[in-house]
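Just one chain follows, in the form predicted alone, and it is written as structure tokens.
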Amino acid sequence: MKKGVLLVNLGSPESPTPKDVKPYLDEFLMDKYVIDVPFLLRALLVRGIILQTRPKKSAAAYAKIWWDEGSPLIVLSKRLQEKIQKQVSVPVELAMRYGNPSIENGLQKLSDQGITEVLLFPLYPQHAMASTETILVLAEKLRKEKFPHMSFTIIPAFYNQKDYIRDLSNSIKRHLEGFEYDHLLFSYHGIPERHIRKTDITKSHCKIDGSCCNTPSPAHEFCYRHQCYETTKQVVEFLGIEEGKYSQTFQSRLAGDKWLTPYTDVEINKMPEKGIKKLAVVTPAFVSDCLETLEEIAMEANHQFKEHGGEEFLAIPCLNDDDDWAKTLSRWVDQWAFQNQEQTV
């Protein structure tokens, strides 16, 4: 069998215009593991409601982080690719759940090339119904239907694996040298409650009341809220920082809906009446910088923070194609090539 490797991320729209804006965010929207309600009433609220005034706000967001090569994420994920291609023996291709290259297209590329075992890598350091599960679901869709000669291995959420937390520690340290920092914030992106409870394999284990995820159970291997917490804990012990001189947060929420708190925006404004005048702030849900980390964060929320009395704001940028980020995934993806193992981070 010959092996290759497709790495997934989220994706982005075409351009920074409504035009291009509006359908990434009707695919995005619409997917069922992203707005887990009945199609019909997703559609309304979607296409009857959101669709209707969040095109043209959501563009000029990204116009605000639009680079001259392209969107971030896609300039980010491929200068990824492109470093881990240069180290490994098999081909590597990149595709986004939405918009374009899609993994149909990547799987496509694949198998031209006469690959028959595929290394599925969503670029997701924690579990999720919104960004894995929907990647496995539509991967296995069209595999299925368009490329049946084709297996899959599954590259499990490396949100613990040592390797990864070296690296995000390393970054962390390196982008934090001459910033003397109040408080260091890790900010993670929101989900809804109810996700924590659908993905929970033991129907039982999750209340998200502050214990169960500090409780060993086979729930954790698909928790991302344990798995946010466990990535922040490991963190911290690797950088030494002490107790009271970091917290964990949750951003990106939509209005109706009872989702993952503390949330990154209340808390931040909250921070300088406390005392923190010099923040720092992480996102370790993304391996690459979006939407959601160059202009929420790294924008939005200095403003805001400076607003609320802050002095001084640094986003830490994600690990993106960090030399040494390429490197581990590099190893991974030849430690996978020469063994016959379905997991081998």
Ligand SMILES: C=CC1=C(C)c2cc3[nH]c(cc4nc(cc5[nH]c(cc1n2)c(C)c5CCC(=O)O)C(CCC(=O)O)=C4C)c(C)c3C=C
The other form holds:
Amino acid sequence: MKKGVLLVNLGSPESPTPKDVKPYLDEFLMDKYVIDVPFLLRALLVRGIILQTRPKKSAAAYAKIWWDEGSPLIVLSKRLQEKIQKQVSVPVELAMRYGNPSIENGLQKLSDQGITEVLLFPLYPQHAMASTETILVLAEKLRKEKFPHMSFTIIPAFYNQKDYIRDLSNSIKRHLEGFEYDHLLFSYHGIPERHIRKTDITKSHCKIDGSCCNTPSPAHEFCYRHQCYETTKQVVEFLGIEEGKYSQTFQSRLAGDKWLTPYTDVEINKMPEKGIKKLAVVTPAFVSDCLETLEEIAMEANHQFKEHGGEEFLAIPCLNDDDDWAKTLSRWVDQWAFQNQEQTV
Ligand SMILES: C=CC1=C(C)c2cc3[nH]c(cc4nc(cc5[nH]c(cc1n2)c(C)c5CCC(=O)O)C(CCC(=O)O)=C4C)c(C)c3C=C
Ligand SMILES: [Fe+2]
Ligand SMILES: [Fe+2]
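Take the protein just shown as the form predicted alone and give its structure as the form predicted together with the ligand.
Time for the whole complex; same chain goes first.
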């Protein structure tokens, strides 16, 4: 049995133009794990309302962060894949949940190399139905329909893995060198509160209040909110950041639903009047810098912070293709590859 790895990230449009952003957003927002309402209502909302205006606005935002080589998210994911490939003994392919290179294309490339055992690796530290789960569902559908000779091993959300916390913390520490911050903000991608309730396997634990995410429960295996708090807690412990000098918020909400609070933009705007003049922001829901970190945080939030009286703003880059992080992922891949070898011997 031959083994290979499929790294999967979110994806980006082909170019930062409304013509390419529209089909990308259509695929993304018509995913029932992202906008989780019945098909007709989803089509009405997405195609009848959101896609009438958002592609132009989003394309303008993408244009501000686009690189000569393409989308930062895809370029950075490729760099990570290449670094891992150099350090491991099995083939490593890269795919995107939306747009290209597709998951089907990635599985086909692995299949063409005779690979039957695939390590499926969603590049998300915290589990959410709109990120990890939709990858797993689509990959399984494709496996059943087109690659029945393959089997998958899944890398679960790694929000509390010692190696991840260490690499993330060390990266934050390096970027904070020489920046005397008043406050460190952990800003995570938001999700609608309803998604938290839907992924609660106990169907009763998640109250989305002050205590549920700190009270041990089997629900936490899939609770995005708990996993975000846990990442923050462990990084803060690792770095020895004192109470009051950090906080956690959720960014990038769409209009309509109630999303996880507190909201990043609302909190950042209030900070200068509370005496926070030098703000550092880290975005641990993303392993690769993307629209949401480069435009929404490094540009927009930075601007808003200063408009409200802030003085200095530091957007800490994601782990991207950090050498230690690439080494950690390579070690995880090799552990799986060799463990399986031992099992089959
Ligand atoms: C942390 C992982 C992510 C979760 C969970 C997530 C949920 C989620 N997102 C939207 C809507 C949009 N997200 C957009 C961009 C975007 N989202 C993530 C990650 C998660 N999203 C990333 C990495 C990116 C950036 C992609 C890039 O190309 O750089 C966008 C598109 C941009 C825009 O128009 O603003 C939308 C829309 C929803 C509705 C949702 C959960 C329900
Ligand atoms: Fe998103
Ligand atoms: Fe909770």
